[in-house]
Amino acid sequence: MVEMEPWEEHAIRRPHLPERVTVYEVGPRDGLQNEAETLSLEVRAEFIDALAEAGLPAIEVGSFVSPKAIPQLADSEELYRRIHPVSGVRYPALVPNLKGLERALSVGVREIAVFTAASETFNRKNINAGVDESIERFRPVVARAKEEKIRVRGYVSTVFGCPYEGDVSPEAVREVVHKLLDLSVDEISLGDTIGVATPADVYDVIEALYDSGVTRGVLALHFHDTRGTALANVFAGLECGVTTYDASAGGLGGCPYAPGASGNLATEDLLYMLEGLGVATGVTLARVVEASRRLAESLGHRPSGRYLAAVWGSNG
């Protein structure tokens, strides 16, 4: 038996992490839809263009739901006409039904997202439909999108907990994910809608999905930082091999149908951690900071991101 040196017994072995990840920016849609004030088209278009110039590869621009449901995004068609697309950047939109899809197609949208939940009660509160009913509603949406060769993402909310039902089991998540995969969606974003997840929960859900045959490349993770665990949960996701993470510039956003759900994981916070870990993103952190700074001037308040608070505080 070979004896180890004392220092070798305590050597830290770093986990194997992905070399590169995709940061999927949701601020212009998921963030701004939660602001009380509707910003002008000019301000939102400039914000999106600045995020694209920062190197973000996917920026969720708007939503084609009923204007009565989300009045802040009622002019998404015109917003798409105002932005200046950057080659290689994806500009997805949220689409609830065929009518919304046709509106999106009319302005050249080439990637859409549909949305359901792992909790029956939350889904009814959110979109007035049960989980199975919601999936049947957008079955023709996905089919039409595929005819147009449009990429489709599926959002699953309340993966780690529901504001109405409490705990959500990995088995319930697995069932919804497989129903989405049966529709041939390209990517599934697992959402911690009320920000209750811990790394152990992330391991449990991802393990359950992998064990059921879900492949790594199809999953994305969407965390809220309600209880300060979002970055820890990202690290757990990295350990599980997940390579796409949703984030919102400045930490804007929450969920109007989830009481107490504070902001999304801030893009700046995520980028800072990933840079420190040596995980490449292709995004320039300083440019995202500047985009958030300019947006804050229009909002009239500072977003909740912690990196921004540190940088702006040090600059007076």
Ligand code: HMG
Given for the second form:
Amino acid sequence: MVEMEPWEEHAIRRPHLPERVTVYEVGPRDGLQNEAETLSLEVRAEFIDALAEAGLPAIEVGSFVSPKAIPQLADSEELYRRIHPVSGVRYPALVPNLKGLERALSVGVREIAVFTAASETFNRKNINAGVDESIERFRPVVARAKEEKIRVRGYVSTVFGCPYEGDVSPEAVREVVHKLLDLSVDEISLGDTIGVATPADVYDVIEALYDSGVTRGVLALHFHDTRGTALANVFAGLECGVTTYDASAGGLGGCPYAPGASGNLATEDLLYMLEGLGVATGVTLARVVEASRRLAESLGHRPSGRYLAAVWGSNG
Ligand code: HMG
Ligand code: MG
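So the form predicted on its own is up there; where is the form predicted together with the ligand?
To see the whole picture, the full complex is given below, headed by that same chain.
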């Protein structure tokens, strides 16, 4: 007998997806680092508080990097002093070196993220270090953070493509992921910095990582939505069992050192799809929309998120 494809039998086999995922909000950091205008501390603190009230379990507040590199977030210490922490919510910050860690510790930060890349050129442009050099730079940072019992995320940028070098191989990703894991980071976020991935690339990279012993609980996925594939990529990630997804309220975002990159996957778009799939997040979509609406008033332009455009219509 000739075997039939599922669609010929009209028997759709639904994939088994995780029941619950963590949405890691990067809007206040990845979103606002890419805005031409620096928003006031008051507006940013209100944005972060509104996101926490919406039920987001992790909100990246800012970064302790060189003020010359990212002037928009230069006052992250003061921002940490202004927010009203909600019990159970994590408030991580980006830290590139020991100086950044000292700044973070001075305002009681309990979770940091170090960041490197799978391609040399992007890493040099972004943090003025090659990949191996950056790992050596992180070694004392992660060791000190561990002494302080601080949770550490390790970002890997350009996992699916580099704005300067083009294609990046899953092997290059695997190598840098293992170097970060050897430093004892708690989580690895795989960044599609310039939004080039398709689901096939997601399967390839995650397969290479699983085959090399990386466990799924360690991974997070961070998609920029430059080519409209971010949600499809999340779906591929869900099929692979990944349970942490980065997203940015309104779909703001980008990296000034990644030409051509546009906003992150919008938190609202992600939540809408997860709700439809019955994957729990604990986040109230309408409250995230409200946080984005308030922020948009200060930004003076409409964020690019698709769900927002649908609910705001032409008069939003
Ligand atoms: P450098 O020039 O090699 O650093 O920059 P340096 O150690 O030689 O210091 C140069 C100057 O910066 C000195 O000041 C330092 O004090 C100061 P000066 O003496 O000239 O007045 N400095 C600092 N100031 C404040 N806080 C610090 C700090 N460190 C040095 N922590 C460095 C190296 C890493 C500092 C710089 O390149 C930098 O800050 N880069 C950050 C770039 C960045 O934030 N990019 C965006 C975030 S990454 C991203 O968006 C991707 C992601 O979303 C994932 C994805 O999408 O792929 C995470
Ligand atoms: Mg990013």
